[in-house]
Amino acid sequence: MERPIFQPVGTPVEQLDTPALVVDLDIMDRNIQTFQGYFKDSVAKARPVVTSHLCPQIARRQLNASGTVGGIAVTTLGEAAVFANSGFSDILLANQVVTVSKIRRLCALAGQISIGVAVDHHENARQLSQIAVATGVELRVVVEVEAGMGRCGISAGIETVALAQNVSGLPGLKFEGIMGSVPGPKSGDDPSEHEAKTRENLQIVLDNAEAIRQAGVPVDVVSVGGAHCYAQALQMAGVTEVRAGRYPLMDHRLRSFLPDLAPAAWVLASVISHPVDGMAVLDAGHKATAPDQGRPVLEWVEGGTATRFSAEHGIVELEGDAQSKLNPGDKAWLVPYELGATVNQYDYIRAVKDGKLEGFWPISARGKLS
């Protein structure tokens, strides 16, 4: 658990203790307005996925802006409980809930708020129905179809239709529609090739929604994810919602695919050593930056590259004029490569505005993995 030094509101950002997760509120709000503005005149709306930031304060800003369905999406039951207890009344748990104990917890939440859940197996649907009836609640259900993600999701075609028919006939369950997730961009992906593949994957979801309708089952919700596919989703008739997560804060992985948005979150680090001309050492290592999927990117130091991380230390290689920069006591700004993993290292966001601390925002759903 992070135990930060709480500093007064108004503290200049450069004086914050490090390592720290810093969010610029002005940039974040612009990102929210820009991205959700894409949905302003569209039938499809955004459903913010809060898993990337895990922070109720940010989620409220998202729902207070235009262009959403009025609810959020989460990935775990623990996240759903945190946000339900924070006043969010429309939650889609865009994942499977399969054990008896978890289904009972899910049904307890359904007694407080409107909650949906993804299903990709007949036995899971039967169990959800049985426990929902026993506890006197109704669960919203979407059938998840495999749309290229290589993760959860029933096989497209006959099996998807059969599961939808089954769910629609089970007591305690309200069949709402279908959902699918499409793979996000990877480092080095060609944007045009990624766009074409995204369209193919989205079409899988749309084709299966139509097949369910042809089988006589109404489909109200066609939910696709994530933020990288919004442009293609808005051009394809039939999508009702786009589940999108990283756009308020952004990360390096997504920034080239959403060029209208800017990074709003950084790991602020201090230089603790400059032992040779070509290297500086930061106090932000693996525990602070979570570089498992990719190294964070050093900002605003031309010729400086974050290259390797041990548990407590980050190594920056310096070339040219950068060799005279990043001396002990200086600050360094690192853009996370993968936002969700980095955020989960912290218990608090240092919210800043105009270069000064506005407050410590709890990352309330951090570590709620079950």
The other form holds:
Amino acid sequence: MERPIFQPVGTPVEQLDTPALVVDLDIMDRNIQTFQGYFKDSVAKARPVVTSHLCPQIARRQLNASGTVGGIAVTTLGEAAVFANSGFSDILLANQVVTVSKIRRLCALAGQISIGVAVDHHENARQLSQIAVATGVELRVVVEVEAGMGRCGISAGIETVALAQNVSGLPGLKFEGIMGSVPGPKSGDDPSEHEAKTRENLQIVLDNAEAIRQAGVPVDVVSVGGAHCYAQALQMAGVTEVRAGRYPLMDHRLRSFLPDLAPAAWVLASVISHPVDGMAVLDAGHKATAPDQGRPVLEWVEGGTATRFSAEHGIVELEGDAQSKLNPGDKAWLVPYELGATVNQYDYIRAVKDGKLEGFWPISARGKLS
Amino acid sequence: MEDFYRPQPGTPMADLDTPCLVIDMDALDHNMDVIANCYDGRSTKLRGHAKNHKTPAIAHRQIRRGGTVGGVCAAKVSEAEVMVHGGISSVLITSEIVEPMKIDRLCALANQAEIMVACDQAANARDLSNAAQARGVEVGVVIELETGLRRCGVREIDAGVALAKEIDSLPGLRFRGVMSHQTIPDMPDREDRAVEANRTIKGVIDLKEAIERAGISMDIVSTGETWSYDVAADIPGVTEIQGGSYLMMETHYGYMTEFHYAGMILCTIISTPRSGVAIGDAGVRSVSTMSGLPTVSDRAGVTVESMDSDHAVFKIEPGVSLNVGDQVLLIPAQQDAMVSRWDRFIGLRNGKVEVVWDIQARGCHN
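Given the form predicted alone above, produce the structure of the same protein in the form predicted together with the partner chain.
Below is the whole assembly, all chains and molecules, this chain first.
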């Protein structure tokens, strides 16, 4: 468990004990209003993916704003349990649940709230049905079709239709529709090329929804993800929900692709050594930033770049006039590259308003990977 | 702390919900015994690094099995606190602690146990001295020398001697010695490692001798890590080795075959979307890919092709069977970043749960 010094509400953010995961509430609220506003006049609505922040208080703010389906999406059963216990009553577990022990946990949750799960395999569907019937619950099911991610999802075409038909006939299961995830941009991707690719991938999901309908099975839900594909999804008739996670807090990976939104989350770090000109050492290393998928980006120090992260230390290289900046005790602000991985290293969000601490918000679903 | 999932001792591995962090207890005990045997009868001992396991029970287990100075290293003040609260009586904090709040917290901890801290700047030494006096405690200080990692540490012997004089003169501080840290690329041959250890550790020995020539005595020369655990102990003057990776082990140190892989991620196949491909339920949030992708343990013909946040993509050779529901064990390329993502270790022996250890200092970044 994180053991920060719990400072009083009203503490100026620069005085917080570091490393600290800081969220500016005003920027976050603006991001929520802006992104969910895209869905205002559309049939499609947003389904917040809470895996990106793991924080019930942020999810509540998302559902309190307009533009959502009124429910959330999670990635693991452990996350579903935490959010169910925090009062969320419509959860889509957008992943496969395959072992008997976990299917039992899933069905127990379905006795408390309305829960949906992704399926891409006939045998898994049969097992879900059997345990749901034995438990006396109904599970919502969406068939996951492979739409470019190269991971879970059944192959598009007749296989998807056959699985949908099978699920719609199984007791204890309520076939709701189809879901697909389309790959997000990586650094260096050309925005217009990525947009064209996204359209192609979304079309796979829409075509398969149509094929299932033509086979006589009603499709109520056409769920696509993530946040990066909202603009294309809104232009393509037939999508009912966009699963999106990063938009309240944002990260560097999506920054240039969602330019209306601003980073609202930072790792606040302190300089612990400035051993030679041109270099500062931070108290936030790999464990405090999780740079596996990309390095966090140093803000507001012109000429300063975060270049290396070992387990416990972050290294900033300083050029030109910045060479003498960032001395021991000074603070450094880092925008995460991959939000979900960074959030998962903390137990508390330091919620900040007007530069002052507003409270410690528990990241309740942190580490609930199973 | 809320905790919905804690398997009972005796639970078969096949019944564990995944992903989870497991320890092969035979391998762990073996690794501890390699250390105990290595330092048996020598003056140099291990000061095991707690940043790798973050678990007082594991620190105590190595201390009981032998080969240690009886204390640990920690990377952070909060991590040191967890170790002291868990009954460890001596902690060397291997990072510079410079913020006033943290320095005060460190001094408060020095009321409960022997606390030493790394230092590389005179202003920091004066801050430590003032806070220690205010709290009425004595804080041990070791000077960190930079020896190739290009991060903290004094750069020159003269600067180190000047800093030692300063520390030695400051009330509330007790000058204890010097430390350094270094990594090397794969070096399977022991002779090569011995040459490399002598080359990289020479600096800290030079610093020790220069400080002693200036009339200041010391009792700690703390250096080395897993790759040099044996060869560094042969270097005259070295008093303690800061090893940690040897415990859980990682493929990065795979060439050190005397240690066995102990810490692993157990995952389950959740989808087999195409022939030759299977998807596991562990991703980057489970096992860091900081130093590369993890390696599949003991399952021929199955390799990790890629990982995203919560999924592993496995490549399966023709003729190899891997089905939905099957479990796969993953050996990390780097273990301490993996451990830092979990709340508990599930210790397995003979395929069954023997112990569940809370990783009490998980998340102790402060």
